[in-house]
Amino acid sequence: MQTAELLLELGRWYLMAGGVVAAAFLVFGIDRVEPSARGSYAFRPLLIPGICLIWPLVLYRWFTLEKHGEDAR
C-alpha cells in the first residue's frame, strides 16, 4: 500500500510541475519557440495536457533553442 501511495504521490506532483511548466511556457516561451505561434491564442490550452506530460522535453527545447537560437532546430 505504501508504494501505491508513493507512486501517487510522486505522479501528483509530476504533474504539478508539469503545469507550472505549462503556463510558463505557454506564457513566455512558445512564441520564442515556434514562431508562428505569435498572436494564436485559441489553439494555447490545448497543448496543456501534453506540456503536461512531457514537460522535461519541453524545457529541454525551450532551454536549447534559447540558447543556440535557429541554429538548435
Given for the second form:
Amino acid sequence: MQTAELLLELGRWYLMAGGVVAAAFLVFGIDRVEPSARGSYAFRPLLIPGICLIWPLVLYRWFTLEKHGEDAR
Amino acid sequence: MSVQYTPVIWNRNKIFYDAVLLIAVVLYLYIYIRVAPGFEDVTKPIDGAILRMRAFGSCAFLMLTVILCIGPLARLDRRFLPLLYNRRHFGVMTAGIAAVHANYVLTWYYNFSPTDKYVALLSSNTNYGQILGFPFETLGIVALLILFVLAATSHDFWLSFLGAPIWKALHMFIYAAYACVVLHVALGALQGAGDPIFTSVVAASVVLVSGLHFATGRMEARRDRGEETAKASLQEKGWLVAGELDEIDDDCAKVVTLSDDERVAIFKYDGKLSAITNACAHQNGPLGEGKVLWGCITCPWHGYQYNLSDGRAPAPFTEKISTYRLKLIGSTILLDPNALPPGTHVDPVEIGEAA
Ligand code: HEM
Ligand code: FES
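The form predicted in complex with the partner chain is what I want next, because the block you gave corresponds to the form predicted alone; please supply it.
All chains and molecules follow, beginning with the one already shown.
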C-alpha cells in the first residue's frame, strides 16, 4: 500500500515538474531552438502532454540545441 | 525544414484513411459488445462493463498488431506503402482505445473500494514472484505509458526537435509495448477459463508479427548480399565507388577526382543521375558547381550549357564534353572511370525507389 502511494506521489510530482517545463519551454524555449515553430501557436498546446511525459529529454535537447545550434540536430 | 507547424495536417487521403480506421474500430466494438454476446454461453453471462473492457482491450491489441505489421509489409511489397504514411493517427487512436480499456478496469474493479482507485490498482496484487496470479495489470500500465509517450510525441515537431536518432529510438519502444501487452494478456486473460477464440487470436498475432519481421529481415539480408556481389563484380571490372545517393542534393553534383587533371561531376536531377566531366569546354570552368535546369547544366563561369545525358551544348551551339557511365546498386553510385568520347549519349540512371 505504502509503495503504491509513494509511486503515485512520485508520478504526480513528475507530471507537475513537467507542467513547469512545458510552460517555460512553450513560452521561451521553443522560439529559440525550433525555427519552424516561430509564428505558429495553434499547435503548441498539443505539445503539453508530450513535454509533461518526457520533460527530462526536452530539457536535455533544449540545452544542447541552445549550446550547439543546428549542428546538434 | 521551413514549413510552419499546424496542429494536424489533413489531406483527402488522410481523411479517408482515418475514416476507414474509425469505422473499422466502431464496427469491431459494436459487434463485440452488441452482437457477439448473443452467441455466448447463456449460463455464464458477462457483465456489461467487463464486456466493454474486453472489447476495448482486444481492439487495442489488434490495432497494435496491425501497426507492427505495416512496417515489414511495406518493405516486402510496395503496395502496402499507403498504409505506412498515416501510421501515426493509427497509433494515437490505439493509445486512446487502450486508455478507455484501462479506465473501465479502474472504474469497474476499483471504484467501490474505500482506497483511492489508483492506489488500489497498484497494491491489490504484488505477487511479482509468481506466474499464476501474476499482477499482469502492471504490464498493462507499462504498455499504456509507452503508448501515451509515443502518441504524445507523434507530431512532426518532435521528430525535428529531438532529432531523428533519438526520436526513432524512442519510437522503437512500440515493440516493448507490444511485448508487455502480449504478457499482460498471456498472464491475465489467458490464465483464466480460456476462451479458445481469443487464445488463437493472440497466438496468431504473435506469429504474424514475429514472422513478418523475420521474413523482412531475411529478404533484406539477401538483397544486401546481392548488392555486395554486384558491387564487387563491377569493382573488379575497374568501376569506382563514387559515393552514396544521399550525398548529392537535387539539381546539384558531387565531384569525384580520378586523377589530378580529371574530375567527374555526378548530377542528381529529375530523379535521375548523369555523369559528365567537371571541366567546361570553354575555359575549364567547374561544371559541378553549376545548377541544373531542364536537364541542362550551366557553367558557373561564363554560362555555357550542356545536356547532361550527352554532354552536348543545345543547338545552335556545338561544344561537346566527355560523358561517363554510372550504375546505381542499392544506394551506392558506381562510376566507370573511362571517359566516353565527347558528346556520347548515356542513358541517365533512374533513381526510382531507392531515393
Ligand atoms: C493501465 C493499464 C491497464 C490495465 C490496468 C489493464 C487491466 C486489464 C484487466 C484487469 C484485464 C482483465 C483480464 C481478465 O479478464 O481476466 C485486462 C485484459 C486485457 N487487456 Fe488490459 N489493462 C491495461 C492496459 C492494456 C493495454 C495498453 C492493452 C493493449 C494495447 C490491453 C489489452 C488487454 C487485452 C487484449 C485483454 C484481454 C481482453 C479479453 O479478455 O478479451 N490492456 N486488462
Ligand atoms: S568556362 Fe564554362 S563557360 Fe567559360
